[in-house]
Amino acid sequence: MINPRLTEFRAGATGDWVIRDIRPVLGPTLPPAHALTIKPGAEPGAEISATPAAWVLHGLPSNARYTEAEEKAALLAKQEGLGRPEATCAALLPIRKTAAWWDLPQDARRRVFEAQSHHTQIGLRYLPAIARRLYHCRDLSTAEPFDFLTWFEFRPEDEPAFDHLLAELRRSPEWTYVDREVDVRLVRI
């Protein structure tokens, strides 16, 4: 049965972005790959290309869960979608936090996200300039290798202003709950 929320990150031969460069930050890496393709509506388990796979992500669209309201109306009045045409660079993050945030109870979790890590405040700052689409995996089956898979994008000009927000977000306490980050970095077709 197809999820038409469900989205297919699929690694390998061919895609509709190049990868360029597939850093390990904390923890193992990913297989090399040349390209990536992204199907939302994926059937899990279903291939969507003949051509074998270096690797395959999972993951879901959902809400922001430790965003309270004014956070969201500030992000939606500042953020633009993806799909833009001058957008033409993007990053992969999967990320995977250790067992001990998840035995934090939501009210804990939100206060490290925000309260000490600013991490909706850091993320406005960097607005429209980069666009972004959080996707949520812990949930979906204990084989997905991650938690959350965010997907960013944004013009070969703002590269190194990108490179400042990922390194604002990893000195953050909340970062001190990650024990496996891949940096996927890629070019549009």
The other form holds:
2 protein chains.
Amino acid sequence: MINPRLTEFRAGATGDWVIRDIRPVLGPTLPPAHALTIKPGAEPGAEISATPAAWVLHGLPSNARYTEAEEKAALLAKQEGLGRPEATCAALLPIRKTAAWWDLPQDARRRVFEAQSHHTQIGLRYLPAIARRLYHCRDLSTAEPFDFLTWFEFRPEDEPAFDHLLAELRRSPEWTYVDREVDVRLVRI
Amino acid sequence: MINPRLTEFRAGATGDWVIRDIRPVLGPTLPPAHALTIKPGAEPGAEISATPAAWVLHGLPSNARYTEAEEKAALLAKQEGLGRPEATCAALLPIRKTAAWWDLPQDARRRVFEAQSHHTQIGLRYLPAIARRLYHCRDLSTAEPFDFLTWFEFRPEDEPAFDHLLAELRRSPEWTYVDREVDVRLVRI
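Next up, can you give the form predicted together with another copy of the chain of this protein, since the form predicted alone came first?
After this comes the whole thing, all chains and molecules, with the earlier chain placed first.
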């Protein structure tokens, strides 16, 4: 039985989101594709698809690994959900982190993530414009090419702000532990 | 392709470890079985087995979620590995935690785990006698009946100490978040 949180990101000829651009950031990129479908594992037939895929990625939402109580309250107070009708732009950011990152103890990872890189504080400044969901891939039953997939939704006029958010994160100390990253930009059909 | 860390615990008529006892602790127990085989996913044919199973559980070792740098150093200095010839006794402790646990922010979970329950400090007192490996199940691609499987190995004369370790953990505040637990005792053939 499939984990109901498992989610499939299938890129191919057709899908709910048109792929505008696949931008290599670090390491091997992803093959070109026209469109993307996001299918929750809880949906029947999630594992079987007749459409041939250019690429398929899997991930699942899980518990927060670094977010502390005050940060969680601040995020909940300010964030908006996915699926807003006016948020017709999206980005899928698959990243992989190094073995050195995963070998760090929890307090060291938290220190890099927030005290040094201000990951949550940066994200908060772009709320509610940029809605976000994080999917974990590292502990799936299958060997996945990335550790995380982050899905973002925003209005077309907020794309410059989104680019600025990414630039801030990419120059943070946390990103020295990223060894593969792709930046997929999409629009809702 | 299978995650090379994925590990299968298969209970049936034959196996590398004889099951002495399956003790219900909290919630539904596991069906009776004679023996257990532990098969790393990296081994060929890990997913296919001709032997019918009484039950099969999956889990994988992952990065530490609470262990801080000082605790990691203390654990590394004192612990011994699995597979010691004299450690002919083992225990498999599958547990599941409540939705309330998983919904807690990281600092609240850490507080219950260590400041209130002294999970690492308790474990340290039983090293090196009790060797241990933790497997995570909650974020696998399949829906698993438990969140964690912990595998312990010890000498027969250390079983009373192991029972004492479990008693200490089970009366800790952390265990108020456990809603299913089974205690499987085994001996190496």
